[in-house]
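In the form predicted on its own, a lone chain appears below as structure tokens.
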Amino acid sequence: MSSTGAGRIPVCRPLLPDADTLLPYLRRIDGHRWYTNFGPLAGELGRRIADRLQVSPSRVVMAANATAALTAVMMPHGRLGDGQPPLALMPSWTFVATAHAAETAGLMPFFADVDPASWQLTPDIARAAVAAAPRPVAAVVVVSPFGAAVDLAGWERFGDETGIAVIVDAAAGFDTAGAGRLTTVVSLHATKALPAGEGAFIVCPDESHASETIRRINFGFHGSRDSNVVAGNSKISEYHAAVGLAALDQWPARRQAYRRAIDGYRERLGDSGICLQDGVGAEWVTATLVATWPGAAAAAARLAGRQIETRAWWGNGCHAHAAFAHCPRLPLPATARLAADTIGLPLSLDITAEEIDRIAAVLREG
């Protein structure tokens, strides 16, 4: 992820906050000598983001990461053990991780394709392949496609229609992640906009829910030593809530700088036909940004010749991966489409207009 040779840009350049900044919250770790299992930073963290999202503390559980915490909030609606796991709605257009942890949880990923407008699934889509499903949905994961916004009112509505648990991944999507009556997963990787190395949070739809949650982290803990759930250990460290503490004193720097390269990829693109998410830079900023037209695979080829790294974040889609080759699956053309036109292109907090000047210059060659 970091650059090694002369010229050459990587496709992901992460930047956490340095030592001088996080002394100050490393010192406080120091003097409380709690090092994990909801400690004090911990616990600020998480009452600072719900303080953003406008919501109780209680609401918002801390998480050692995203995956986990997916698994966490997917296990009240699996089954482990024996018997056929009932299955988990979930786009093949997103990340592998979502699967995993739906396997995890004792759930069977169902894939469906996604609006090729939006990339996102939708609640109209969702409802046909509820319909067109092998046996019971037990919950529907919508995925916010590199941190584009969802639309929490429509998901709340579908899931009171239909009684269907939805859960919200948005690893990407600290940017727009919203606290309605859903569940919502947001990352804080080294690689997401708002980076603690390692983490995530999880957004409850009340308290009731984020207890459940704590004890699906905690080895089935809370409020006793009385393990009464099927649960895992996956409670973030104080030292990754210290980087959190330090990234999110300078998201509006970060911010700012993320949409600062953002606008310069649209202004130099301009005309070209290659196309951003709709709202990414204007609207939301994101750590991932991917670009989509028919060249693009074209395009990746004549990248890596000049030394400029792409990625094709997901693949062709998560079916088509073979740890996932058993799971049913619906018909998937925007999905194929997608996988075929779009790449991620270099984003870093410290990207020069050099280097958006050299990368946009080979994208318009095509």
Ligand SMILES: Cc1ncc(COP(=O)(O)O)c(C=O)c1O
Given for the second form:
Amino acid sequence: MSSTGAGRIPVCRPLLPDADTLLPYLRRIDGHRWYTNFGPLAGELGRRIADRLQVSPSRVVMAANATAALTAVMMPHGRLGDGQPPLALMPSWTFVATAHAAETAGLMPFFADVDPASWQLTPDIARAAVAAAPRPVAAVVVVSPFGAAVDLAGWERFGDETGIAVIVDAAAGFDTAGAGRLTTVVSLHATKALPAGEGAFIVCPDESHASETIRRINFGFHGSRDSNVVAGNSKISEYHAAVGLAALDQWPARRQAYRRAIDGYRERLGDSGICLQDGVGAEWVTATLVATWPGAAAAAARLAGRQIETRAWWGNGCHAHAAFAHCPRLPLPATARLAADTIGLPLSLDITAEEIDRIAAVLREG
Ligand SMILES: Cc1ncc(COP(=O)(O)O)c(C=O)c1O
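Could you drop in the structure for the form predicted together with this ligand? We only have the form predicted on its own so far.
Let us now look at the entire complex, which starts with that chain.
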């Protein structure tokens, strides 16, 4: 996150609900004197998210952040301690949080390539990867790239056919996340479309998975003080839930502002050969706008020279980080291409038409 200097355009300029907007929620916390541990505001946020997704509130679990939430939902499939951990198949084209969560849960990331068009794992890629895996795959983590929708029906079929647990890391996917029968994790980080500062929600396949997940984010406790599984403390606080509720009140306006900015980029980039993700803007919104084309690296350098910040959000892929050098992987040509040709462009709720003009003009120089 960055602050704005004169003329400088940061890649990301988060704008969370202000103090006056938060005040009614904060007063409720003062009144309850209930500050964390599944308090009333966290409960309300979970119910409103369940409403939006048209699922039973008993399936939605609020958590401290998406990394901890992913860890909690992977823990039942992992093995901590001695012996080789089972594999969690995942794309290398993701943020390192996906792989860190697997390791923390007692799984070893097994990196596969993504489909070059959708930038995601597909059930066919996963079937081939499972067949080629050096040892059994206990879970597949499907990652929504920068908030794009995931093929829930296809992944449900994959899960039914193989018996392998499918977990959807839709960290940036607040606008596209669907309920389905899969476990889905959405981040409410300050940089996401619906921000709580830090926070996340998990949509579980059913109530019994939700109970298991609650245990995993609450010291192994649920309904008693007996701790019977390895667990963490990954609960959302009432203060973060307050920010999440205030942001949710603003969601229609927030969504419209993101759409206006993304559509503005699309109009200005028109026939330039610079590709935004399919449907982004008109069909779904994100707070992380990325563009792909062979001139991306040169454009990033040009933009930097004009005080316009860009970011390679997912770098060269997870496998390229030293932390995951020990993890098995398949050939990753589509990941390498995306890593070379993709940059994150500046996007914020209040980015101006003039700023987008300035950015598009530099992009089109290439
Ligand atoms: C794909 C992906 N997974 C997980 C996370 C982690 O989310 P959080 O910051 O809520 O822990 C991120 C964060 O950007 C992400 O992009």
